[in-house]
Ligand code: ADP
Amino acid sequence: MIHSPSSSASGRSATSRTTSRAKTSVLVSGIQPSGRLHIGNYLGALKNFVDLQRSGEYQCHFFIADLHSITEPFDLREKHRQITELSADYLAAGLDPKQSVLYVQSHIPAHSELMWILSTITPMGELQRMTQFKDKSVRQEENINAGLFTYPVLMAADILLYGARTVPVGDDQLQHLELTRTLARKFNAKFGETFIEPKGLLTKTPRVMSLKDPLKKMSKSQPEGCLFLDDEPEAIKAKIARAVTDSETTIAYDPEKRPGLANLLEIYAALTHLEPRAVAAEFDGESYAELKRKLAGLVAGYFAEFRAKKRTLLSAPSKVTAIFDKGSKKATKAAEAKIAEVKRRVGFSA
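Requested chain, on its own and in the form predicted alone:
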């Protein structure tokens, strides 16, 4: 992960200046629209997107992964709102349509077309060994659909369609990226040089745990233990005040024996670019109540500009939609050129 110190979620800092180096490497990544983003989503993905954009090293493509999102149970009435809200999250966090291509996956048919073509060269065995499919199958036993199984092929299409050389990934996504590289090699060997084999940009993804149950990851399914990016200060204060800690009286960083306290220290550290042990040292001799009070103030202040920008953006949702429609048209030009090449390779067009 490329770090860029900032005083807020919109990333104001002296390091936000882009470099003068030519942007020769296309970078692609996306987030599923499946509800309000929380601080774990921000630290694990969205903040990294903004840092990568501001590095000046990449032609950044960031998309709303709505095709991926329907592999899991969803509310049809909510889907459009979720797409608009995530679009506003992207913009409020600091993604800039003048610097990055921002688009909605489903607006570009080439994603699905390429996914189908790639699926014909994807061995079943490769998909059967995907750990994320196994994990999700356990979580949603009543909806183990074919899309969930072929999800990595669509992800490969998302990447290969734009000639991405770089893909920011966490450890849990390396298996999918390796499949993407495998499919690129197989297609090139069978039909001729067409795709670039992308390389992973391994990112350090902080594991933010639930405030209510620090042994489980923070999840929107448990809102009382979740710090949403657009939570108001009073809500943040109340949730952190009720956060599970332990019966000790000293502040020390011990993730194994004191996971609740460690989670609070890790959140504080991630927003201040310190190590958790350094944060613990800062609060040596302080009470849990004081740590929670200062953490609540830190979180509320860090996301203040984000909240204000998101409110403004959602007060005129048609403008948000227009930004992503424009980005989708730009992405479509590149995608259509590549899918036309692919079709020629496999003999579909004159």
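If you superpose the two forms and keep the largest set of C-alpha atoms that fall within 1.5 Å, you have the rigid core. No experiment lies behind these values; they were computed from the predicted model shown. Positions refer to the first chain, counted from 1. First, how it differs from the form predicted in complex with the named molecule.
Core-superposed comparison between these two forms: the Cα of Phe191 travels less than 2 Å. Annotation: Cα of Asp254 displaced by at least 2 Å between these two forms, core superposition. For Ala300, the Cα coordinates differ by 2 angstroms or more between these two forms after the core has been superposed.
The structure above corresponds to the form predicted alone; please give the structure of the form predicted in complex with the named molecule next.
Just this one chain is shown here; partners and other molecules are left out.
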């Protein structure tokens, strides 16, 4: 678990420590460009990306999972815009091309190539068990494509290709990571020691719940329940004011019995580095309306710098794209060396 010292989304005040020590441990993660990022994406993943980058402990690789995102219905022009927007989100949140390799998955053919090889050692049964596949098959029954099914194999390739030991994600991705470990083990057993078995790294808020339905995770596919990172203060206020809670009047942290309130307390806690119970104690005797009002102010302030930076970055999108193009070239070098090794192991070259 990572505890961040930073105080805002782009956190200039945070410790931007760059160490001269060799960063030997590789870390990889990605997000799909499939819509605006919400506070669940931030507290479960992106905030951690920035904290881990700043820790100076890892060789960080962060990418845009555009190949994964085309397993869901999409519009061609819109996809291009989404890739640029997510690139700007990464930069506005504090990812820095001087400290991390930032790239676009589809620019690096080795991801797809390794995926194919891994797919030949992937048991169908393992893929059939995947919760995300089952959920998405219900959600998009008109388009249950094979890519949706083999999605976790591409994710395994994304990770194994760079020798990552650490993969920061929200808890919905842990099942995919388990498969990644299985595939690394199977490949190593069959072809010789080639891959490292990675571990997932969760934050204290690995599952932020929907504001509309606190029993479901906040998800881009259900925008009604999302608090987006670039929502303006008025929208934040209105959404939090309408967030589903319960009919009690006192403020207490009880995720089992009062999940809506607990979700709000957890968001508050994550942004202030307090424990949810301590936040509840702070609001003892106050109304839900007061908690919601203060939380809205906190969220609006926390992401103010992020919103401004994102706006500036998107006013010059070609500069944003250039940063990721450069990163993609860097990533390609490492990826090509690894895929050549894999092909040798499998027997395709001497």
